[in-house]
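Starting off, we have a lone chain in the form predicted alone, written out as structure tokens.
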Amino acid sequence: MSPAFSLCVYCGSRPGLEPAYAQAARLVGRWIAANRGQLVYGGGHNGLMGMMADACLEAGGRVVGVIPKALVEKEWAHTGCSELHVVENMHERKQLMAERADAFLALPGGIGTFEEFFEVWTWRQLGYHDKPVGLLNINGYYDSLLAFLASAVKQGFMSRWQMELVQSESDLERLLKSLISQAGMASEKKQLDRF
């Protein structure tokens, strides 16, 4: 059976210092598999992507890694996924987890976190995915980014609608049911462009 939705997640190969970030990451996992979604992820078994991987797999969902061939050879990859793609670079393992993706969902993470949310909300806003990204801010993680961002609105470097692209939220059911929801509604305006 296809599962209902895929949900990509960006999160930390480490696991943070407060329990919040795992305890987040755990949830997510668990609720894609109560929700009968697939995870897609960076296919890691450490930190936070390990957490939420193994979560995931434990409550009966589906895992789809995507990892580069040399963070295999460094003993990072996680064996158990239902599925493990090993690619050639980072390149390719953004755009195979942008494929499987029906919403793109960042949790607590660094820079490879960044990166990634960053590069979907832009090729969102430019028109090359019309997906839904979500920013989950535990404990106030994300209140600074939030903040610059605001700033970088108000000093005329970005507007208000590339802001509204993302939704940012600490209430994690509420986030993943928004994005899921538009997921869908997003889908279905395709089916129907089809005609």
Second form
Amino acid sequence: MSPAFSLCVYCGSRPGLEPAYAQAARLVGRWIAANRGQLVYGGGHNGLMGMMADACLEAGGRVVGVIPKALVEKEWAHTGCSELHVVENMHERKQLMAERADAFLALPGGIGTFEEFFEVWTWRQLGYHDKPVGLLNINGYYDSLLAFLASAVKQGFMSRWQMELVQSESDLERLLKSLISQAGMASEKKQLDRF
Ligand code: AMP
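Same protein, different form: I have the form predicted alone, so give me the form predicted together with adenosine monophosphate.
Starting with the chain above, the whole complex follows.
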């Protein structure tokens, strides 16, 4: 049976210092499984990435991992994934993850997470895709980034509509439901557009 949705999640290859991050990563994994969805992620077993994938698999969910061959050892590729794709490089990883996703979500993480999140956001504003993009602001982790982005709007380097392309939320369940329902609406619209 095909999954109800595919959610691509970017998050830290480290666990972070506060237990709230690990807890959120595990909840995301379990929520995807409980709602018969599929997790698409970077395929590693380290940090939040590994915890989220393990939680999803343990709860009976489907997990698609995509990892560049150079990182198979460094990021400890997750051999328990339902599908593990070992690709040539980072560009192929990001492209395949984006293709397999109905929606994107960033959890707390480091520069890899930031880069992936900003890329799918900028692709959205350029019209390369129309998939929803979310930012989970657990424990106020992204408060200072959001404040900086608000100042970029104030200083005239960004538009409000660009900001509105990202949903940032501290309530995990509300954000997940909203992303999945928007992804569903976008795909229904595409099907209608064909007629
Ligand atoms: P981090 O948030 O830095 O812990 O990294 C999270 C994930 O992002 C890891 O799987 C990294 O391999 C990945 N990553 C690091 N750099 C990049 C990049 N330039 N593009 C895409 N992913 C990256």
